[in-house]
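For reference, the chain that follows is the form predicted alone, supplied as structure tokens.
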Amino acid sequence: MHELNNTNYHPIGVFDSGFGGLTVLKEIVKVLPDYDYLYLGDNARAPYGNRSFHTVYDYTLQCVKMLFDNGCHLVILACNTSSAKALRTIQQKDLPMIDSERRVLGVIRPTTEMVGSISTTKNIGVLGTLGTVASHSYLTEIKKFAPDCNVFQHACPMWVPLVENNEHESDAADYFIQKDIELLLSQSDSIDTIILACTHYPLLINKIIKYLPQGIKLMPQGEVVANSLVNYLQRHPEMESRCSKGKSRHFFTTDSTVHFDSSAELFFGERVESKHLKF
């Protein structure tokens, strides 16, 4: 990967604790195909969802620094848990000391900025991991941007394992998806918009739609984050000019490259060849 040693190589970094962030990168590449991208999956320490705020912060900061060290001026935390538990501290405490001109963005704010304008009934559902739901980040952020909205959350602890064990099209997936959707909707019969607050969930979208009542809108994060990044780069030409445009895609994993490459294709939609990263 000769680009990594090139002083003119400044890819957009995309980080996730595992594979899910590849669904976000896939959508970003669709709308911004000319840029260089460097993806890092911390698969060896995944999942992050059941770890403490302090541990998630430490792991996330370590990975962000690695992406900075490999030329990234802009990093997207394509991980709801990292966005919920680490982003604000990194932005406020660490970036001023590391490099005040670098930026780290998350996936929660772009979604919560939009959802109030999408919902008609102002009753919003959130489906996410245990860690994301417990953080109350979506409740807090939606109240900032859409204070007139009511938010109902439900954790789906089986959905990520179903995807990562390639059981997302099985009958078992139907059972858990139907059950979790019913539990969310039992909190309010006025929910008309549901945020899929985990980047694994787009792989379950056909089954999710199958069990949703007609008229309820879904918000997968990939497309929302991608469009938000387009807008961000338009509003910040100083950052846009720092991001190199060589159309390269590089992938790092902290775990087995064989396992990463075989699973990553499912999330990214094309063949991936990763390199192992050891901290």
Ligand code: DGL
Second form
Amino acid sequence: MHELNNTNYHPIGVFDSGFGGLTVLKEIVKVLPDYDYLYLGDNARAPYGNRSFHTVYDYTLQCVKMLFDNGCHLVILACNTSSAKALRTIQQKDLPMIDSERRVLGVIRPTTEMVGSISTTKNIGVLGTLGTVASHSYLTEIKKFAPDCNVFQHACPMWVPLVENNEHESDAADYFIQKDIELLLSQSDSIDTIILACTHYPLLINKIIKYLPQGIKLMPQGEVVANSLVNYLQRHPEMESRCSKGKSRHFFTTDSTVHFDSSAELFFGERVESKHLKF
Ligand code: DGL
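Given the form predicted alone above, produce the structure of the same protein in the form predicted together with this ligand.
In what comes next, the whole complex appears, and the chain from above leads the way.
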């Protein structure tokens, strides 16, 4: 890993509480293959979904600082829970003190900017963690970009643990997915678009489709976030020129590397070799 000690190494940092952000990184490297990437999964403390605002903020800030310490000038919070609960405070309060030239971006804004143009009925469903739903971030952001849309939310606290414990193809997954989709759709029979507002959910996509009535569109985030990053780098040449282009991909986890390496392929689509990061 010679890059990690190289002063010209400025990878794009991608962060998640665990494995979910790998579904976003997978899409980012498809459209922006030349850059260096450094992924950090805080697996030792995942899931974040049920944790308090302060805990998610503290954990996320710690992880962002780690990515900065390892050369990142640009960090993507590929985690809805962190984007909902920590991003704004990090951008407004912490970044000016840490380094006003560095940037941290989230996944909620790119998704909410797009969704108004996808829905025909203007009735949008949001499935996410308890933390994301309770933050009301999707309601607030969709109102900004698509004020004519109604938003219906439902929290699925069992979905991330099912994925993190490799139970995403089990009968238990069927039970919770069917139940949660029904609970969301019971709020309105006009919902025609559902945002999968958690980066773990692409792993459940087959079962989600199985229980979704025909005609309802799903909006997973990976591609949307990747395209939005392409656009961001075009609009910010000063940041684009700082991101190094050595095509490397490094993976850090705060938990066991054996566990990380055995599950990461499911999310990222190829085998990875991670490194343990200590706080
Ligand atoms: N992938 C994270 C998200 O998008 C999962 C949150 C969790 O750790 O519960 O919200």
